[in-house]
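Next up: a single chain in structure tokens, the form predicted on its own.
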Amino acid sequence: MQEIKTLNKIDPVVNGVLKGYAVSDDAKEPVGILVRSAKLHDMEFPESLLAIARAGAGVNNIPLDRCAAEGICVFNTPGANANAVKELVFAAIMMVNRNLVEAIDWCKGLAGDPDAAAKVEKGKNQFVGPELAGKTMGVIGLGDIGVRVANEAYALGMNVIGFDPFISVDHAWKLSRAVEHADSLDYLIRNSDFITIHVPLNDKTRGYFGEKELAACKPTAVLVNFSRDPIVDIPAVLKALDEGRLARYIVDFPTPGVIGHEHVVAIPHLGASTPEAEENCARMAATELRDYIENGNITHSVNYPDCAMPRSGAMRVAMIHKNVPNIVSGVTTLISSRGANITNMTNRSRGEYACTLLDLDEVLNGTLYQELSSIEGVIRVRLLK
């Protein structure tokens, strides 16, 4: 029986996903990992492991192009804890807007007091704040949890703005035509009262709202990072709350830069701490994780391109290669001159890695494995019945 290891817990949902698997956080030759927040980069991978499925959005735990360049494929789950998320964006900044953590705190300190009542009556105007709909909304990054953000904020009576030049035709689709999109970022940034930042940490998102993006902001705007920390220049931000350039910094991931600013409300890592986003996250993982074990097929990868295509025939080939010139052309020869029909065939690239199957009408055997593993470029073959 082929074994899954699971890092982290994870929801008990996999098992019925996975059944026929040995799922097991001590897996000794796992050809699939589970994981949600452990540190991989250190780790190091068994000859036998085939795919690791994050059961979440955000990949920076896992070493992405060692996984790569050692034929290892990378799920996420995208848009599994959007509505999560989607949710603690709004009740963070109605929190924020409305005092509620202070007014709460005040309350307390009310215990026992038999005047309460009156005190409540009398104290609850330094609590005053203002509502959200006829306020700006500005929405960074359109993928599956900017685009539920966007439509929640008008449904809430708020003008929005997005901005996303690389937004999906699919997430195009689902986004309400009452958002204005914005041509350029210091638009979005110059006309928002919230300013929430919903992109990917990379290597070109790193940073990515800093000094410049401070100086367009309003006194009284709210920035809100439900993404990811380095994504906004900390000190910046720090600098600007602390002169009056920024009103409030909203932050699910507390570090010791912002943790205890009077005007920095740091949540623990909460945005996708429901039960329903870790369900919906393990499942995703492990279905992905499954197909891609047993057809090869490769959805949601962030380290390879999406290549997937329904079974025909007797054998699949699923290979993994180089991003060069002739190895399909190679790999179509070689099976060929095999005798062998190709029922169907789909190449997916990006970047320096592309990915292959084929599908054939008999099953080949003897020394096909060897020959295709030889082919300069290729970095995995498999053979799937």
The other form holds:
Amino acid sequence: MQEIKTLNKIDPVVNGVLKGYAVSDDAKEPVGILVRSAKLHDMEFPESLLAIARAGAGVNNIPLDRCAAEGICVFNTPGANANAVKELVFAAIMMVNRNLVEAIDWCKGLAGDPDAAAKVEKGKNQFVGPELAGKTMGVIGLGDIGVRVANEAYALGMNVIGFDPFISVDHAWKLSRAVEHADSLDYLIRNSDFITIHVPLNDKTRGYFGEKELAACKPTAVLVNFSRDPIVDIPAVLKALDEGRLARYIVDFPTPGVIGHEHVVAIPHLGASTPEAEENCARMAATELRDYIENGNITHSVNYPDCAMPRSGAMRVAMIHKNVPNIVSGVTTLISSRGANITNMTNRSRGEYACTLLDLDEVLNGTLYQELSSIEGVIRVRLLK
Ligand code: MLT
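Form predicted on its own already given; the form predicted together with D-malate (MLT) follows:
Up next: the whole complex, starting with the chain shown before.
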């Protein structure tokens, strides 16, 4: 039985999706890995490993380039926890805006006090906080989460400004027409009471919100980070908070620098921690893994192109290779020299990598695997029956 290794606690829904596989945390020769936040940068991957599926959106815990070079496909589960994150963004903003934590703590101090009701009415004034309606929410990054946050902010009566120079057509369709499109980050920052960041962490977004951006913030602004902590320049944020140039920083990724700061609300990475999101992510990750292992289909890869087609014919050749000339022609020439007919094929590329799927009308055995593997630029070949 083929093995799937789990590196974090993953929702048991995966056992149903991966029926027929041995799913465990001590798999020795896994064909797939299911992971949440475990860091894989220092992990050596076994030869057996075909794919890693991240049950979540962020993939900064996975060495994407090394995986791509080693023929390991990495998936994530975009959108599967977007609703959970969106809900927590608003829960956190409302909690901060209405001083709820301080107010609830104060109430606890009245436990057992017979005059509690009177004291509440007298003391509640200290916790007055403004409404969201009529304020401006700036949403940076309009992917699955950002679009939901923007639309929800509008539904709550807020003015909404969105900024995303790379918005996909699909996300643009989902975005409320009421959202104002900022053509610069500076415009969004200068005009927002709440600035919420929803971009992935990568080399381009590390330190994305720094001194320059903080200088444009209203002193009353609240900065919200449910993406990843290094997207924000933390020392710069702390300085801005200390100097009264930024009112609050809400973050779902507490680091030593921010924990305990009077103007920081640090949440222990709970954005995606709902039973619904955990199940959605686990199901999607396991489904992606299974389809890749059995059919070579790639959906929601973060290091290879997406490449999928329905099965036809008697055998499928699934290949990962460099995105260079003559590989596909070499493969088809080799297959036709064996007298087999290609019933269907697809080829997709992304950057320096490409994926090719070919369905053949007969099963070819013998040296085909070795011959395909020895074509220059080919990284991985699988013959799937
Ligand atoms: C994500 O990137 O989607 C979340 O960090 C998922 C998680 O909490 O595991």
